[in-house]
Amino acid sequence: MAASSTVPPASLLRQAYLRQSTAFCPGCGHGIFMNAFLRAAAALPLDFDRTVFVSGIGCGAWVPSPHFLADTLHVTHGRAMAFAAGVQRARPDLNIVVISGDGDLATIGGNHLIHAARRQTPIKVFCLNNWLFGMTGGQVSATTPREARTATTPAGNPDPPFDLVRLVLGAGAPFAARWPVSLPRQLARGIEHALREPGFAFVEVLSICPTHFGRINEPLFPAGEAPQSIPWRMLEWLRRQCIEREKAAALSPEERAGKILIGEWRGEECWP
């Protein structure tokens, strides 16, 4: 992949890389990720003619398929990593990118994810974590925060969630990162860094689902003095909760409590 170049305006990016406009719910964070990904793709540049995008089932899986003007595999639920590994074995000359959600990659397909990390299969993986199964009705997933309400845990999730960065690093991933959609410029740079990695690279993208998570957990996202929509309150909450790992190192354990560490980690480093 060549060095970064000037990124064209969003309208030209959509014209160059997309087949159609999106069908995401109003306020969905996945649209922010899509724009950030296209900015990173243009900056590299990433050759869409030599890239295969693989996704499973769910709202996150809809980012590449049917939207990206490239070859896409939209496969069975939880099997995106398995199909991507097969494509990589058959065509190691191509760029293989997986984009899917936490329900698909970390819950139903969690076993495939950890073994791809263990084998360090040269695939770039972007997991859009909106804390539940969005497209199928808002069921609990492996990343739903403890005590958060979902369609299948109406009294609150009793189980602890996966920390996806810890999970893949512990399995052997050489590179992992976490960025929120509330920081789109940092997210775009993080995507670009991951796409430049020569081997397996994993990025957890903290997205938002106002439709299924925000409405049922509205008390978690308090409004300010002026009226604010649920999507805006969720983005503001992400901005407050996320802190770059380097800045967090200077805080006391009490000050770090409840914060979400963001940034990039190498496999040889300690877990975040």
The other form holds:
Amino acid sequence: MAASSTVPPASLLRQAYLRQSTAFCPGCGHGIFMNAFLRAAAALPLDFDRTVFVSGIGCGAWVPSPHFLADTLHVTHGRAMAFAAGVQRARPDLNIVVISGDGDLATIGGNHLIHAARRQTPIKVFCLNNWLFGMTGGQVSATTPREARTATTPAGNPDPPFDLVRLVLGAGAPFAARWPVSLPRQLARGIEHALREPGFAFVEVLSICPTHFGRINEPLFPAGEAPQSIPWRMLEWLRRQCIEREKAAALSPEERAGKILIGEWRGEECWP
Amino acid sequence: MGGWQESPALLPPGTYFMSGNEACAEGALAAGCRFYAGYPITPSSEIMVHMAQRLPELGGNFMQMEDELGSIAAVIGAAWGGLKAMTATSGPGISLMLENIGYAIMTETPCVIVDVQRAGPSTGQASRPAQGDIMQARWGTHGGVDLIALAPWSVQEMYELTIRAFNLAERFRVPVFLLADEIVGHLHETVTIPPAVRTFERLRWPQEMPFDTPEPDGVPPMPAFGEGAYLLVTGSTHDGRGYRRTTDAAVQDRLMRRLSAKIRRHQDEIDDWEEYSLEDAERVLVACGSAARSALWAVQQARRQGRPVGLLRLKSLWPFPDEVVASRCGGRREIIVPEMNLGQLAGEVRRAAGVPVTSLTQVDGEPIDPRRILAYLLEEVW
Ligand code: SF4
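Alternative state: the form predicted together with its partner chain, after the form predicted on its own:
Time for the whole complex; same chain goes first.
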């Protein structure tokens, strides 16, 4: 939308909305998400003085706390949705935004996530899915792809992962979306859409953890002709794998195999 | 702004007949509680049911959460939203809440947690009384920290000590336990509702630091979300403004010591007890909660038979009233602690009094039998 083109550059956004610089590893996808979120916040605009950011434990949870210049509630591992539900009921006049990781929201905290979706609590949830537990050294999570290696699945993950969008839609969420950090403009627009939703909105952000997932799964991310860094190869891989759901409809099953659908879903599509 | 105030008691003044759990809920409302989150569990559920009806009438918020972890999480969230908040449960629920109770201690979040104790461990006996959670309340969360716990023995005290629990929670920015049990929870008795109650209203913004004070034992005022304070609330080790300092030895040391000292050094504001026939007593019973009801009956009967016995009833259990116990127990011939667990209170009394203590325990899920306590006082058999 038009507002997006008037958003100031990232450096100015960071001056306006952040308290301090970030501690993420070089090449971490979470920094791309943070920039995209600030773009969306500036475009709306989202009033940081009237917003409470709730996060749990993990790298993703560090995006808002301590960085965002706003009220932040950095809580126990897995419980961000439940804390946020209490804040929301006590202060329905404030915007409540949860930003946390897949280990936090969907693995240890899955119960609170599905119940928040079922209640359609007006909370905006951004789940930074980097496919494993980054902060603790790269252990398998509920979203680690099957066969992928992690510190605790050295022979490959035997279990299938959650599809987080289908999970929350199945639980009753009226709005869910999935966007990768490899498409930062679409991601920023998607964040903006989610923040505009009146009720519960969930966005799965496909992020990258080059430090843990990238290094141990390097063969999954083949280098091009010129040597490239692991973060670059992971972003390239994401860009190739992701396909907008509308475009996927025109593909044959063979062409669609292994692709990750991105885009936005409405609850009523699933529950006619 | 904030501090001690007189507030209307909500219910018209007078005498009511109600259960302990209902009295607890009414006490909470009179104290200003406007947020409740909980999960059903015997024998505490009547508190939640009562709150579900009464809170909406008073413009408050009620939430039934998906589990006890979520209940205490929502309570803490609502407290930072500016509301007085509580939850109620029993031992199994406390077990699930403990991590977040530690979070409330670390973030200095006032809240009230009612534990209507039942016989355990595990699922145990859901509708039977016990006092097995005394140590769990104190030591259950990791890290070794201080909090406050009160022990009511009657329906009247379910009302009064719930109000006191809120006042202490707000005064010291700490979670406060109401360690009730199935007997006082389900008992029906008369309750006198006064025209007004004394409440402590949270000291608010503005101030320099929401998480430290110049004094090493101070309680910082507490802003709420949405007031422009740009709060950094975190369960990680933090400085006075809330910035994480997770590898700073001095910050961790100062925080740990202040979280403890703000309670321990103000123990004279917290200690609460009652004495019965202590003056000339050679043998003293020390008890709390419904076990003290059995103990008092035994003391009265033994006195009729000319035995010089007395009762010290503890209404506050944590921080443990060491000085009260030491000064009342020192120099007596025998100290006797009857309780519905395997000697949790007795151990504390022994430590504080520095004298030998006889521990009388009953853990069969029945109210501790006053006739057995009397038999011990008369014939020293248990
Ligand atoms: S460990 Fe992974 S997710 Fe965490 S900051 Fe580093 S790259 Fe990012």
